[in-house]
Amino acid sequence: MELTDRDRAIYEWQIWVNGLGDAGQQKLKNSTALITRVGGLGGPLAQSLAAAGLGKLILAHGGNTKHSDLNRQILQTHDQLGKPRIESCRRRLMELNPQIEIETCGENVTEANVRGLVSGADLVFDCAPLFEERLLLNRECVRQQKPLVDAAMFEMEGQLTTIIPGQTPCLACLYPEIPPGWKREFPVIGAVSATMANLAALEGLKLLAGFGELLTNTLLIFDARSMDFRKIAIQHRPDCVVCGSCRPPGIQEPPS
């Protein structure tokens, strides 16, 4: 789809960004991103992508809105309490950008739905609080050769990397096993989540529009207590069971 005069009016200031331009904005309009868990990380991320003019978002998030969501999940509201989170996500994003196409899945990522969710996207954003979901999504992105932006935070720290199968380490290279003792609920301030969400959104916009430098082969670490950013070089593990030369027992190609 070509840019319309309305598109140019809405995204005028953004199009002025060096390296983006009309061509980059048109790429965004014709791109689809999957966001898994549209909560403290995924909510602000989805909002930034919608505001930037991405053509389509696929959102996957299960469960109903709870009081404990409201300190950071900016797409949820008090009148949404007890109702499916995904409904509020869609409504709020459509209010922001009625031109965007939104596909919703009222479930978290599972073995049953991961293949279909990933197959519809040009780029995947992983915002799940559980490593089981993250590693499942990573495995499917490697299988389908889809780029993955992995954003995470805990307490006052965050980390971010961009995974391009065949070119960079995958998430299983960094975390061959689920860290012991990891729990779904953890300390979180909404502003830290939103910071990492918007850094992830910038990575995705650069990747899709084709400008700037990406965090490939690099892990960005953010410490909100000291406002310190660090970059750590990361490497592919030759023995990685996901992107290496072997597969773990029980993980086979899905049926065609």
Contents of the next structure:
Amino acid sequence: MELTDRDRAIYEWQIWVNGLGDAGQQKLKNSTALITRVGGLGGPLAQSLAAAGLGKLILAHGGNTKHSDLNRQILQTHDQLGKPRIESCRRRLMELNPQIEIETCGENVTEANVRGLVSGADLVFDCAPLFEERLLLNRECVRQQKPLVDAAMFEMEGQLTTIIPGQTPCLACLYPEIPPGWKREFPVIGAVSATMANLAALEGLKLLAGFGELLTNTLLIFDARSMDFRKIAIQHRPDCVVCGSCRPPGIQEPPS
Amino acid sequence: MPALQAFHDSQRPLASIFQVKITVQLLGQARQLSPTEQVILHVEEGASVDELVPQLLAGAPDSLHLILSERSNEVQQLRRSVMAIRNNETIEPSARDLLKDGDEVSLLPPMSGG
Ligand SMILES: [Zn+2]
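So that was the form predicted alone. Now I'd like the form predicted together with the partner chain, please.
So here's everything in the complex, that chain up top.
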């Protein structure tokens, strides 16, 4: 799809960005991103992608809105309490940008739905709080050779990396096992998760529009207490159970 | 953790030319569970990150042991889910002879969504 005059009017100020331009904006318009869990990380991320005119968003998020979501899950509203979170995600994003397409799944990532969710996307964003979901999504992205932007945070720290199967370490290279004693609930200020979300959104926009440098083979660590950003060189793990040799012959496209 | 640092200082043998000074910084959940963000260790030259762990965790709360360490053949070592970072790159925890005097080692347990 070509950019229309209306698209050019809406996105004019970002089309001025060096490297993005008309061509980049058109790529965004024709791209689909999957965001798994649209909470403190995925919510602000979806908002930034929607505002930037990413053509289609696939959102996966289960459960109903609770009071304790409201400090960070910025797509949730008080009148939505007790109702499915995914409805609020869709409504708020459509208010922000009715030009884009939004597909919703009222479940978190599971073995049963992961293949279909990933197959519809050009790019995947991992924003889940549970490592089971994260490692499942990572495995499927490696299998389908889909790029995965992995954003995470804890308390006043955050981290971010961009995984390109076959070219970079995968999430299981970094974290080969689920950590013990991980609690579903952990300390989070919405501004910290939103910071990581927007850094992840930038990675995605650069990757899809084709400009700038990506956090490939690099882990960005943000410390909100000291306001330090650190870039760490990360390595592929030769014995990784997910990407193994990380070379295409071992990785097949799933049957469609 | 001031008490933990004092413990390490008291254990420190007289200055030895075979010792190196390593600053260990705890990140993420380990930082939250520890009363201090960093501990300075004096260890044998050539020591691996795994070999820092028993000294690092001496006197530490059980919750920090659980996050950072595991036992392999009765030896306490860095848990496999924890990323070890030497200055600005990841380092294999079992590799010896990589740590140099003055290095900073960061230990990063996994973090997830918000
Ligand atoms: Zn891997």
